[in-house]
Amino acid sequence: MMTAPDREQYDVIIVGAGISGMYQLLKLRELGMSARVFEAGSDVGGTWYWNRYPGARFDSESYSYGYSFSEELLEEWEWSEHFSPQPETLRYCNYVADKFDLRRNMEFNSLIKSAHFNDDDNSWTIETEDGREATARFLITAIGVFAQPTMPDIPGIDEFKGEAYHTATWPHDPVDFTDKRVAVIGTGATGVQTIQEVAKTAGHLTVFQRSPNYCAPLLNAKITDEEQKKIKASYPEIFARCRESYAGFIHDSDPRRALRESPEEREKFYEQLYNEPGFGIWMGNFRDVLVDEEANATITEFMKRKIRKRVNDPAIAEKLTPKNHGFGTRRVPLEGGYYEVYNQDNVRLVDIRETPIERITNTGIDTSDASYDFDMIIYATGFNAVTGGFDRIDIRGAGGRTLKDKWAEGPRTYLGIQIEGFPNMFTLVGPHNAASFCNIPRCIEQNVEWVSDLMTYVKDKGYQRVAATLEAEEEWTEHVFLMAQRMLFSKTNSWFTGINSNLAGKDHRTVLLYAGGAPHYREKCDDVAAKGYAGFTLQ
């Protein structure tokens, strides 16, 4: 253990070198504050560094995703596709890091083991897995919504002798599926993207599905030279539209109500949205389809008909049709031929609700009614979303209280940015934050800029300690739950509500995101700042 004088000391420590960590570092530099970023990976990129699985790409329009803070960056960078693939997005992150010389304030291959608050001097001390320590007045977590992948609790996972991968820890070297017998476990957003790519070359693909999802067409395309010029000329309008929309996308809800339109008009509108690129059918639909069960039933039935039309075998189509939730009440995977995959001769669908997986063997997978041999198993089993990255670190606040104990029944926060009992710690894209239900860079920029303004205030006033009050935390947490109760997703099991059937103990319903909308969230944050950071004790 290092002695205090031997520790590296900074004004601010940032955990994570993804989209939020990079921008936060840049803003702290502008404030003249010393900062150090600690990143578990070997380079920048965060989500786009780790998630290299086949088919990984944006489901928000590329030009609405990149940073908006630099006109020069917007002019220099050109997205090649309307929905950027992972390799290009990672190149973008590296381009930003190079342009602003961010790496000189970063330490890579530095997995944080613990972060402890020191009551005697109002500072934080972090320790990495290899025993290095650093101290700072402020700690900012920039660990992302999907920082901690989950493996299913299946006996024998370590016994398999073939190739095995989790989508969130995909190798940097190419993986070849040609003529191989491949299993994919999971049909969430990452599973949908992976399955489409694997099916192109695998000798045989077996998909093990527990919970089908409603998927909608992505309709991706290359950006033409003419479109490129139009995009660059339209950036102010694009970002203004994102700023005004509910979730930071270029899509926003239609002011009409599904139940007030004729069946013919509804069908026409749904067909239009289904044949347009991106999240319009989810985020740009009638305003009542995500809050009213009867309205939601109209779009749900439309999506069911689409599945039946696209899948040749009625029995397979039935298995691919969700029975326990309506359209849009879980995250909607976007696809480019996903349902047609199941029309291929080299693809088999196994419904593990009917025939559960009993164990992984050294040669493959045993279900309750059959044994399957594979050359490769891919686990597309998702993440311990939002709070998982926090759970992995031993975070202790004032008086040594652990964050894991504080959040034992679900997260409690103030503005999704700070936690009572954990002074001088700020959570970018944390639970109860609009950024966890958003076109994420749009909300990241708001988070970073708001925290940076608070840092400026603290610096100018000479404060040493910023702490959310219990009353403010209780009021915000109650508000978060009230906003969620308006939405149909609050009645559905998903990561939105903290449910993860791959994790023991993750069957307790809570709320992990802010459902009041990004504009309303921004207004709340701005109001707090305008009142001298009401709800915080500054000393």
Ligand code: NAP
The other form holds:
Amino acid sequence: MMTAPDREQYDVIIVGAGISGMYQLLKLRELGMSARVFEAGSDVGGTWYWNRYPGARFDSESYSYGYSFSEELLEEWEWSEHFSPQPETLRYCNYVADKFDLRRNMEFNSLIKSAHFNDDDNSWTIETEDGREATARFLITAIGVFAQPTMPDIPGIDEFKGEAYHTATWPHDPVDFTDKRVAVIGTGATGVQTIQEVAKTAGHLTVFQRSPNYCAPLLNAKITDEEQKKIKASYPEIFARCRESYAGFIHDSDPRRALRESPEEREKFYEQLYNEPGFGIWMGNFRDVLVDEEANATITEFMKRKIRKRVNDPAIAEKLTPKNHGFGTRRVPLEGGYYEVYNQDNVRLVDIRETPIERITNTGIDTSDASYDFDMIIYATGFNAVTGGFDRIDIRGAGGRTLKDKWAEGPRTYLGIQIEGFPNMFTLVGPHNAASFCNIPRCIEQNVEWVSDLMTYVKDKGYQRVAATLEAEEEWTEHVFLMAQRMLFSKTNSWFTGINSNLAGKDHRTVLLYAGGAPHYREKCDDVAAKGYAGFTLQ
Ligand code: NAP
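Complement to the form predicted on its own: the form predicted together with the named molecule:
Everything in the complex follows now, all chains and molecules, and the chain you saw is the first one.
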């Protein structure tokens, strides 16, 4: 370990080289601050670096997802599909890193093990797994919401002798499914994308489903030359639209209420949304469907009918139909032929609520009524979402208090940007931040710019320490809970509500997201800044 005087010193340490870490670094350079990014992976991209599973792609319109800050970049970069596949998005991240020469301030293969606040000089010291240390005035976590994948809590998981992959740590070399007997566990947004792709070439595919979701058509297509021109010409309108919408998408809720429309009108609108690309059916639906159970039941019934229509075998259709939640109360997976996969001869669906998985064996998977042999098992079993990335770092704030301790009962934050007791630390896309329930880059840009302004303010005024007050944190946290209670999603189990059956203590619902909408969040942040950073103590 280095002695203190040998430690690298920066104005800012950024954890993570994904979409938010990259933009934060660029912004700090513009401000003349020295910064170092520490990234666990071997290159830039974050989510798009790790999640290389087959079929991974945007569920946001490509042109609504890229950075908006550089007109030159917008002019140069051409998305080839309306919903870009992961390899293209990773190429985009690399293009941005090259264009702005970002890598010279980045350290790769550098997983941060600890981050400790030093009360004596108001700085943060981090240590990487391989023992490197660095110190900075500010610490910025840019770790995204899915930094920590979770394997299922099933006995025998290490015994399997075939190929085994978690979707979020997918190998960099191509994986071949041809003629193989493949199992996929998990049917969230990731599982649904994976299943469709694997089913194309696998010898045989078995899907182990615990909870079905309501999946909606993505309707992806190549971007034609004419569309490309139109997109480039309309970037200002696209971003303006995203800026005003509830969750940063080009889709925003329809001002009408489902319950005030006739059944015919409703059906017509639902049919229209079902036949339009992207999240319109979720984010652009009647304004009451995500908040009112009766309204929600109308779209839920519509989606159930669609599943029955698309799946040939009524018994399989029944298994694929959710029973315990309404449409849109969990993340809606988008698909292109997902339901039709179950009409293929080489695909089998195992409902593990009926016949639970008992163990993984060296040759496959045993359920309560059968033993299945496989060449490959794919775990699409999700993440220790939002807070998991924080849990794996030993973060200690003022007086040595650990973040784990502070968040033992769930996260508490001020604006989802700072945590009381953890001065000079900012959490981009953190819990209770609008960016965690957003077309993420849109909200990332707001986060980065706001935090950069705050750091500039602190520096210009000659302060050394910015710390959220307990009162401000309590008020914000209460507001976050209030906003979530209005939404039907708060009554269901999913990562939105912090549920993860594979982790101890993640069995009771909490609130991880900010559900008040991105425009409201932005207004609140702007108001705080206008009031000289109300709710923060500056010293
Ligand atoms: P997820 O939504 O948490 O889904 C995990 C799946 O694994 C669920 O079906 C879950 O069943 C199942 N599972 C977990 N543990 C299990 C166990 N022990 N036994 C059997 N099944 C088990 O995770 P995800 O699909 O990776 O998606 C996470 C989020 O990533 C999404 O919600 C979305 O925000 C993001 N994502 C985005 C995109 C995109 O933008 N294109 C694509 C993919 C993912 P239960 O439901 O019963 O728990």
